[in-house]
Structures are given as C-alpha cells and as structure tokens.
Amino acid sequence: MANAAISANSSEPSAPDGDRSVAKAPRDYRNIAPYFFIAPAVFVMLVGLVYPVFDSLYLSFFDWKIGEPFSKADNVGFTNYLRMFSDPDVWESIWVTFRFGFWTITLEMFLGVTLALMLEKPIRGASIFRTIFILPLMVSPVVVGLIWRYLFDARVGWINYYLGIWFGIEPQVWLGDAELAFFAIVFTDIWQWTPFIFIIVIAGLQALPSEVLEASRIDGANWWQQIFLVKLPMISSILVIALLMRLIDVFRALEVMYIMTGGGPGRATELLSLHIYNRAFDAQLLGYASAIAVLLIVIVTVLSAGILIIGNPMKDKSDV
C-alpha cells in the first residue's frame, strides 16, 4: 500500500524550474512600512531646513542686493567670509549672544527646575499655579515684545511707576541705557521661557518610578539627598535635552529683541540673529548676511555637539 502511494506521488508532474519562484512566500512589507509614515516629516525637513541651509551657503559667495536679479549678482568667492572675520560688529554680536545665553539659560534652568520640584507633589492649588506658570509660553513673541516694551517704558511704564511707589526709586530709562536694556531683554526671556523648562522637568519628575523613591526614603535619604542623588540624576537626560533646546532658541531669538530695543542702544542688545537680519534687510547685503548665518549654524552645531557628547543623554536608556 505504501509503495503504491509513493508511486502515485512520484507520477505527479513536477513544476517546471521557471515556475519555482511562484511558490515563494509573498514579500513582507511590514519592515519598510514605518519609513512611509516618516517620509512626509523627512520631506518637510528637507524643504524647510536642509534646502535653506545649502541655499544660504551658496548665496554667501555672492554680492546680491534686494531688488536686483540674482543673475546679475557678482560671485565674490570668500570675500564675504574674510569681511565677516574682520568685522568688529560681528564679534560684538557674538559676545552679546553668548552673554545673553549664559544668563538666560542658567537662570531659566535654575528657576524651571526649582518650580518643578516645588509643584511636583499634589498640593492644594498646584493646578492653578501650573496654569499661571505656563501662560507666558502661550503668548506670541511679538506680543511679548510689545508688552514688555510698554512695561519698561521710561515715561508710562508700570515698572517705573511701581518701583517709585514701593521703593522710592527714580524712573529709569530701561531701554535707553546699555546695561539696563540688556537686563530688560534677559528678564523678558526668562519670563517667557522658564515655563518651557518647568513643563519638561515636572513631566520627568512625575514619571519617576515610585519604587526607587520609596527605597531611597527607606535607606534614610532626606529631601535634599533625594533631589541631588536620586531625582536629578534620573532625569539628567531630560535636563540635557532641555538645555540643548534652549541653546538653539537663544541663537535664533529675534522678534522680542527687535521689537523691544531693535538691537540698541548702540549694539548692546544686538544678538547675532538680529545682526544678520539688519545686514540682510536694512543694509540689503544678502550675501554677507548669508555668510554670517553660516557662521551661526557652525557655532550652534559645535555647541550642540559638545553638549550631546558631554551630557550624552542616551548613555543610560533606563533614564526617564
């Protein structure tokens, strides 16, 4: 019986060699499906980010003014770059930007982390305080500039009014003095962006595993030890990302400073991004402004890479 079955099976015609591929399993497209989902985002980044960067790099080799055809622009080679490195106004703007970034980022990180630690626990009125802290982040930068320009006004500003009533301080020309104007833009940036640090840090603190915190309490860790030895180390990756994002924002800050001071008095508040704007649209030196923009990109890239290398937010994937 078995021999008969074997002979019957052997008598069936075999598929030709050319048709063996038909019997293969269909290709599994599930491995490449995620790339189709991220393709629109990649396309938007290429169009909105990568292309402008390379276009600015290309434009930096030309002497082109607004209103004339680009075909008539002169190719000046590295002249714009040589001019940029010998221009004291550029280096002064870089110094102002680094000084501005140091004070704003340092104080925003300190205040944001402090407020998050104070309001991480479910206390009465915590939701109200959180809402109040987040409100400045929802205001448009243009509106922020207008509000604080009015508040710092030497004649009708509320700051001079209440300083005179409460402390007897004479009215100050906040936006007309170099140091006071710099203090004004630093204070405004802290008011606007501290909620950003607050939101990120409090989200990280509330996501910490309760078992680890309970274990530290059992081991005898007090409140300060829990903060500096448990909580902050566990959200170190979040702090690094927040620092990196604020660093990038500092170098592209423009609207608030432009509305409040316009870079003045003198160049006391002219950040590098505002200096680029003034060179491009006030002086109509688009090629020269593009060369400075390339320098800004290089500075931000180097600083960002340094923060990622030193901080290394991916060194421990178990971090929150």
The other form holds:
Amino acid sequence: MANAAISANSSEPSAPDGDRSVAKAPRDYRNIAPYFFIAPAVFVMLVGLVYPVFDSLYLSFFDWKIGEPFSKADNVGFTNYLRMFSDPDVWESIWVTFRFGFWTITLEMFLGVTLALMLEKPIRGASIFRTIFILPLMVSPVVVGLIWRYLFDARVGWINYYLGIWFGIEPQVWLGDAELAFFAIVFTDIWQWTPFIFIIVIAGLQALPSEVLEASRIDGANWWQQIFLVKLPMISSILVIALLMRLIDVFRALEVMYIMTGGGPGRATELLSLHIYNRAFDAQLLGYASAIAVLLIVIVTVLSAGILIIGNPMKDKSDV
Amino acid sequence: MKRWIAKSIGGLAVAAFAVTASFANPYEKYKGTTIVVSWPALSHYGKAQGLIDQFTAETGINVEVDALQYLKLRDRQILEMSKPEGEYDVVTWVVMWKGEYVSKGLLTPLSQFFTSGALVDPKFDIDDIADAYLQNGGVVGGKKGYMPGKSGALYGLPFGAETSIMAYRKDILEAQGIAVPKTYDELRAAMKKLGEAGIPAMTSRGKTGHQVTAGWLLHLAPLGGKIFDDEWNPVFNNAAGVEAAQVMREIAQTGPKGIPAFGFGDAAAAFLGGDAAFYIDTLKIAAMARDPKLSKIADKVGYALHPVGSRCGSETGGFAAGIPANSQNKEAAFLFLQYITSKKGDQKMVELGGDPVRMSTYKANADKFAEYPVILEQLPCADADWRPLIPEWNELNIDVLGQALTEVITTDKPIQPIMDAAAEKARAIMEREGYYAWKDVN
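Please supply the coordinates for the form predicted together with the partner chain, as a counterpart to the form predicted alone shown previously.
Let us now look at the entire complex, which starts with that chain.
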C-alpha cells in the first residue's frame, strides 16, 4: 500500500526535489529486499558458526583448563601453534584422517554410483531395495558405533562367529589390532554413508532429460557409453557436491570411532576431530585443542576450495 | 496479668515443642528438599536405588540421580561445578580426579558439616570406614597432595570404593592341577600352563588409554614399582615397571581374545561369561559373579589375595562422594552422604547386593560372602601411592601410559625403549606444570 502511494506521488510532473527522492525509494527497497530475506540465515550463521570459530581462534592463544575461571588463564601467544606443528601425534592423526578419507570416499562413491545405476530403472522390488539401502543413513552415529562395536567384538561378535562357521577363519581381534581396527572403521563408515551417495546420484539420474538419453541411444551409444559419456558427465556437478559433503563429513567424524575404538589401538583410528576431543577433555588442554581445531578448519577450507575450483558446479551460473 | 501469664505459658510451650521437634528429627528442616546426585551407571550404584528409597521414606528428602558411564562423569561434573549455581548437590568421583577437583576449588570441605552438632549423627563413627578407602577417595592435600598426611583435608566419603583381589575358576584350576597362585612367579607359570592347554588364562582391561594403564597398574605395585619417586621423577620405566608391562603382554597373549579392546565391562564379562580362568582387578567382581543376570559361573569362583611380587600391593580405587562448592542444598546433601555411608546404610547396601566401605560391615558379614575375609586381609596391602592422584594424572594416564602400554600389548617390540619414551613424555608434562620448580631452590 505504502509503495503504491509513493508511486502515485512520484508520477506528478511538478514534484519538488523532495518528491524526486521519494520517487527513487521503490527501487531502493527492491535492492534491500534480498538482504532482508537472507538476514535471518546470516544471523544464525554468524551466531552458530562464525562466532565459535573466532572464539576458538581466541582460545587457542591461552592455556586454560575447564573448571578454572578464564580470567586465570595464561596468554601463551603462539606457543600452542608452535607445539602443534612439532607434535607427531597431531601429524599422525592428520595422516589417519587422510587415509580414512581416501578409502571411505573412494569406495562410497564407487558403490553409491554403481548401486544408483543398477536401481535407476523401474525393476521389480526397486522401491524395497532403495528403502533398505537408505536405512543405515537413518541410524544415529552413536547407535551405529555400538552396533558395529558388538558385531566386531572378538569374543562374542557375529563377524568372528560367522567367519569361523562359514570359512573356518580363526577369531580376529578386530578392534584391538591397528590394521584391523582401521579396516573396521572404514567398513562401518562405508556401510553408513554409501546410501547418502546413492540417494543423491539416483535423484540426479532420474532428473536427466529423457531426450538426451534417447538421442544417445539413436546415435548408437551402448550401455557403457551411455553411462560414461552421457549420464555421469551430466551429473558431474552433483557428484562434486556429494564428494565435497563427504569430505567435510570425514573431517568432522567423531562419534562412531569414539564408541568403537576410542581412537585406538594406539592412535590407529584417532581421526583429527577425535584427537581434538581427547586433547580438550582428557588432557584438559583446551587452548591446545583449539589450536588444532583451527588447523582442522584451515585444512577443510583448503580442500573444499580446491574441489570447488576444479569442479565448481556453479561456474556456469556465475551471473547468479 | 492473666493474659500475660497465658502468653508466656503458650510461648514456652511452643519453644519446648520446637526444641523437642529439633531433637526428634534432624531431617525435619530439609523435608521436601530435592537433591541431585551425579554418580556412575555401575552395578553397585544401580543397587543403591533401594537405599535411596529408604532414605527418602525416612527423611522426606527427595533424591534425583543422574547416572552416566563412569569415565564420562568427569566432563559433566566439571562443567556443572564450574557454574555459579550448579545442578548437582552430590558428586561421585573416581579417586583419580579428587586432586583436580580440589585444586580447582570445586568441592566443599566436609569439615564445614562435621563441626555441626545438628548435622552429625553421633553414631556415625568415621573411624570404622576402611582407612584405605577414606584416605584414597576423600582426603586431599596430604603427602604429595593425595596420600595420607597431616596437611590433608576431607572432601569426600567413600561409596563404591575398592581394592583388588584375585578371582579364579576353581573348576579349571582343579582340572589342570594348578594351585591357587600366591606370587607373581606362580601366577605367570599358571598362565603359561593354561595358555599351552588352550584355555584362556587371565582377563584384563587393555583398551587404549585409561583402561590399559589401569590393567598395568594392578601389577606395578606388587612388583615393587611406582609412577614417580618423591621428587616427581618418572620411575615407571625401571625394572619393576618393565616387568609389569611384560606381565601385561603375557596376559594379552594367553588371555581371552580381544584384550587390547577390553574396557572394564568387557574384561569382567569375559570372566563372568566363562572365558577366563583368572581375574585380578576390583573386588566388585564378587557381587557381579553372584548376579545371575551377569554371571554364568556363580558357584565356580574362588577368591584369593592379590598375588605378591617383591611386596604386597593392591589397588586403591573406586569412588568417593562429596558436595560441590556450588551446591544449593549442601546440608541436605551432607545428610544424604552421611546416611548412605552410615553403619545402617552400609549394611543395607550389602543386603541390596552392593559393596560395603566399613570394617564392621565386612566383619559382620564375613561368614556370608566368600570374598569378605579375603578383602579384610587384603585391605592393609592397599597401596596409597598406587597411582599419583594429581591433576595431571588424566593426561599421563590416557595420553602417555595409555599409548605406550597399547604398544606393549599389541606388538612384540622391546619393552624398555617404549617405557623410556613414555617416561620422557611424562617428564615433559611435569616440567610444563612446574613440578621441578623447586629443584634448584633446595
């Protein structure tokens, strides 16, 4: 209503200067409107994300233990950072995280895409298969950790039991051997997160325009050529987003490893996020843990930026 | 005049009633109060619910329990106790956290309450509580900050405290012709014999961090070792420490499958499930072995003293309970603490299937439970310096020893270099925290 009234005033030819400024108002409001609409989201992000990040950065310059007043904490400058760069345990955790990320993301992408390609066609029972595949995604990470901890249990676990019955394999100490424990957490992660890739890819495949597929078929493309030359290139932006989201997930994964192995044996399954948690709460080194958390943010930012530069799904829409 | 006399008589009657009432029931003032208790989700504490119900029925004080997995208690309790007004009125800590809690000013000294005639039950008899339990769980500030000493002060009362004994399978030892081991040499020979016979010998905690360290500490003390000497130099890499680590390696090699992933519950479950011939750890195993929900071996278990090496030395551990500095119901909380650790409360805990803390309770029930005479004999061996209960212990326990000992039990590498490297890390932590600041002064 107000805008209508202003417009009516601005249409008068003899309007004074003051009226001309009013006449520009509708365009100004339209310019402001987008900011108005994204303001709540920006506010939430500032409070929920940016503030903690800066607070963590601030804390990383102090030596503070929970339970002591922060006013008593010593400002130690860059000591925590210097210690971090020379701490072999931190580098070992980073290495474990990269190894974990490489195996899980590679296998999840392969299995997720394969399953999606197999179930994209309307075959008998496809909806049942899809529902079953999605189920692990719906289970809380803590429950996933508990389920697999008991499945991998050396003494009473089903995995040892059936490996013994079916293949005559001696019971293995899955969660007490460095290599086997690493395999166990990779296997568990694949079990839980392959459905995520599957859902995203199958949604992308089903949204592909049928004309393009029809045209490729008329041009004589076989099944393999359709997949590798038509379908996958057309959903490449979706694959990049899926890859990015899984990469970020890998760096913030904590609950499953915490429940299954606690990071052990030794530091064989101590991902960087779990290392940060252990430094903060077991050793009560909150400042030091914050410094490592800052490093984690830097690593994730660099990796995310790298992936986006290589395969930015929005690059064709730079005008948006 | 008549009115004045009537008023005076009425006033005197009211005063007399009030005095009589205060003598009649020390809990009356706190009736309707609700206190919140933080303690672990362990068998003993689950059984204590019966004692809580009795306390509430007798006193009118309500009790809410916040039970957590025992190693998760510390984070939650510290966060609560750091607030200006906390939710907890009673906290129950693993003894290794007492130094940290007190050094951060999070607990209330119990002397504040023990000086009040209105609060203290004259029949409470604190001297009847097993001294090892009281000193280890409740006293802070004595020798080295955590051992008994004249500078110590009482911050907690033991509830769910423990020492270590040995439980063994009578049927397996009889079938294999093995005598109950009294020394570590005998124990190691028995483990070897059982291992060769294909019978899992001894269960143990072994999971990286606190658990594997706790398993190793059980053997360190009787083999003559310590973590630090009197000047805070790490000495756990000496011959005794390395031998204790060697024992841990042998246990992992001859025991049930999965020891490197065993926490307290897993280790106990392996014994109670019939998968191990020996168990050396907390005395709580006895109550668990009697519980048909937990145990398949109730009538096959015997109990003996923790084997000796160069000396007798058993665990001092478990829990003690105290009152946070920011509790809003301190007096009601003290009455609760006093009630559950009183002679009556202690006996009730035995009837409920829990573990007592009083010598009189152990003696009165010695003919009913096979482990009680063993515990009475074991308690004088409970080592006050079993582990250093200093604020830095958690980091040493989990991050240094917990890592080194995992390497010991999961690899065949020489033990001495592993322990030497851990000792260097421990020294660096102690240096960082200023423990050697007096070295050049004196």
